[in-house]
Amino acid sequence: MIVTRFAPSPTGFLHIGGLRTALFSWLLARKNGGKFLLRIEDTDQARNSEDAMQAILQAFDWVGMDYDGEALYQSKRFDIYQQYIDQLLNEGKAYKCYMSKEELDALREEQMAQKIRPHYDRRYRDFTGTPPAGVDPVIRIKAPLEGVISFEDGVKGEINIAASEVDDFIIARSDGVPTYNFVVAIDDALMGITDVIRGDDHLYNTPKQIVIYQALGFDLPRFNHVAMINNEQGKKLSKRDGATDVMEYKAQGFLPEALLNFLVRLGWSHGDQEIFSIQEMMELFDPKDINKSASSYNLDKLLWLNSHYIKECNNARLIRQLQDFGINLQDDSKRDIILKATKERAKTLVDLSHQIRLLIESPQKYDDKALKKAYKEGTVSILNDFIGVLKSEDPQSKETFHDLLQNFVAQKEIGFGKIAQPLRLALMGELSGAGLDEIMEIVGRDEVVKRIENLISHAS
């Protein structure tokens, strides 16, 4: 059985790299039947938040991506980490390293000056002799003196680290704080994961997991290392460009769907496909078809799969999204005529709680740049006429609306953007939206009425 993890650190919060990473992870679980387990690495005590742990976890309900299980926390664990560091002293495997920092900065300094890579010269490897006093040790892990480690990377290809470039790296501090390496490859050996995939930022990581994954004879999972994702220069991604608290794109109006489907396919594809629904993301992802190279993050890619995910969204579901956004359609006998007046256009639910907002909240100020296109001479005069018009029909539908607007522009011999414009301005306060029709309708004659009076009021 297929077993993937996600193991965030709660020292910030969680950004869509690392939400696409547990997206693929998941994904890998789900298609086979397998389990997808969370893991909060939340060793580093003085940097941890838990505002930052909750984010993650709300960003994860958010979303819709379920784990199995409870999530493990490794602050928890530390017992069994110094079981396995107690079990490596005893057999050999590591030993104590008494070696200050002064000696290591010094011994780095020499290295540096002679042009030769620094490391930890293994001084303490073998040591038998009465340990200096005052000094707490260090753990080290003994690691191979010569050969190569070798792994089979999922997206990479075979790797091969020569056995020299990896020191005997320390597993547990000299207060007795394990490293990261080493509880990550006890966790995931003890978690029973099969398949990793993480970011390629820690595909140098992997050799000194190897070196613990065989001291302790475990066997190896499978890795899979993504390229990272780069803002449209192809510099790494900052906040300014995305990278910012998943939690943040709720915020801003972005449906969880949109916001995976624009995740998966940075770094994955399937042909020429662009929209994935989560059953299809299941049934077509294979970390084989993950990019070797760095994925682009592009705004407008995002916002238009959110604008096709508000179109497709049903009303039921959209009402209630919109009330994180000030709009409360619940009770409104026209909400199915609102939405589909305004769904069409927004990008975002913040775009679309604007347009509903302009249509159920008469204007309280006009936009400046409209206000000198559209109010022209002659413009109060077609306005009072509309007006006329409108008491004596008092048209109801928008096909009856429609018909008055048509016979008024006909009777009045006046091309159709002297009244559509400001009349469009009347009612929203600004030139957009949606049809004049469908706006009438919904607002009502009345409404129509007044909104045009206030107009009329405020240009004089």
Given for the second form:
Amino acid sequence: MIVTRFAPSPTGFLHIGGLRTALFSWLLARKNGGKFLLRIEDTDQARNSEDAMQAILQAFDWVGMDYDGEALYQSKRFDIYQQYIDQLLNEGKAYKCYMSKEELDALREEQMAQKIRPHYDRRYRDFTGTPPAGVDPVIRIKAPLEGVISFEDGVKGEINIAASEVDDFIIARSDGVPTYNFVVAIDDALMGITDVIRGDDHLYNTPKQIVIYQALGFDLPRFNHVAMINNEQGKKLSKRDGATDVMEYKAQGFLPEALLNFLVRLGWSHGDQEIFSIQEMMELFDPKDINKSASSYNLDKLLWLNSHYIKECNNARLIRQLQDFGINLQDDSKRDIILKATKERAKTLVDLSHQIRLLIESPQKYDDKALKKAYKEGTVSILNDFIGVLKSEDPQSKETFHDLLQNFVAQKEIGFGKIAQPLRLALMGELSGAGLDEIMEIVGRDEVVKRIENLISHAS
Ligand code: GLU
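Switch from the form predicted on its own to the form predicted in complex with glutamic acid (GLU) and print that structure.
Below is the whole assembly, all chains and molecules, this chain first.
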């Protein structure tokens, strides 16, 4: 059975890079009827935050990524780690090192002066003497002295690291706290992880983790190291570019399926297909199609996907989503025509709620540029005449509003823009939005008249 995991460190919010590797792992597990586990890497007590942890769980919930069983917390597993440290010590595969910080610094300086890579010289590896008094030792693993540590990375291909590059690294600090690479290897092994998918910033942690696996006789998982997400200029993605808290995307009006679709395509492809339902992603995802090179974040593409999913979204769900943006259409008898008129052109839910607000509330202000452009000499008399027609006719449907407008321009022998632009301004306060006939149907005749009168009194 395929078992994957996501292993965030709750030292900051979950950002999209993290969500992407989580998504890949989740898809691989779900596609194969396997398990997707969540492990919280919270051993660094000083840097952990409860808020960050909650934000991670909240983000998972929002995008609908479910994990199997309970989340596992490394901070609650120190006894387990200690057991393996003891085992390695007993088997002579790890040892206590009494070197002080000063001695280490001196060694480092000496090596740098000799222009060799600073490394621990293994002086306590076979130590049998009396340990220096008053020093709390660290525990180091006996890394292989020769040969090559190699593994086949699903994305990067074969990775070979000379054993001489891997020191006898520390697996437990002098206060007994186990180190990062040690606990990751122990947990991945004990959790039965078969496939590790993570950022390629961890590629060179892998040889160290392999040393641990081998010392304990654990089977190695398959490793897949995914290239970073860059910004559009090819630089590391920063907060300003979009490397923000995943929940920020919710606040900005993105639908979770749009974000997931966007993320799955950042670093993975299936031919030239761009749109993937969750179901399709699950069917098609294969780590072997993860791209080797870094991908680039493209906000326009995310907006394009989001507008696609807003169009696809059924009204009942859209209405629920819009409540977060202050729009309550639940009991509005015109809710379907309101959404029909607006959801075609909205890029985000913020955008959509703005468009809807313009329809259901009288304009509070008029866009200055639009006013200059649309409100000219002669406009007031055209608008007054149109009010007259509205009052005498009482149109209700989109079609009757449409005919009324057409007849009006034909009779007055004016270009359509002469009435359309000021009318749109009166109705919406700006010059964008749905078709005028649709807008008027939604607004209703009496309110249309009122909005035109408001514009006239504002402009005169
Ligand atoms: N806690 C690590 C991180 O947030 C995860 C490392 C891993 O997936 O092995 O980068």
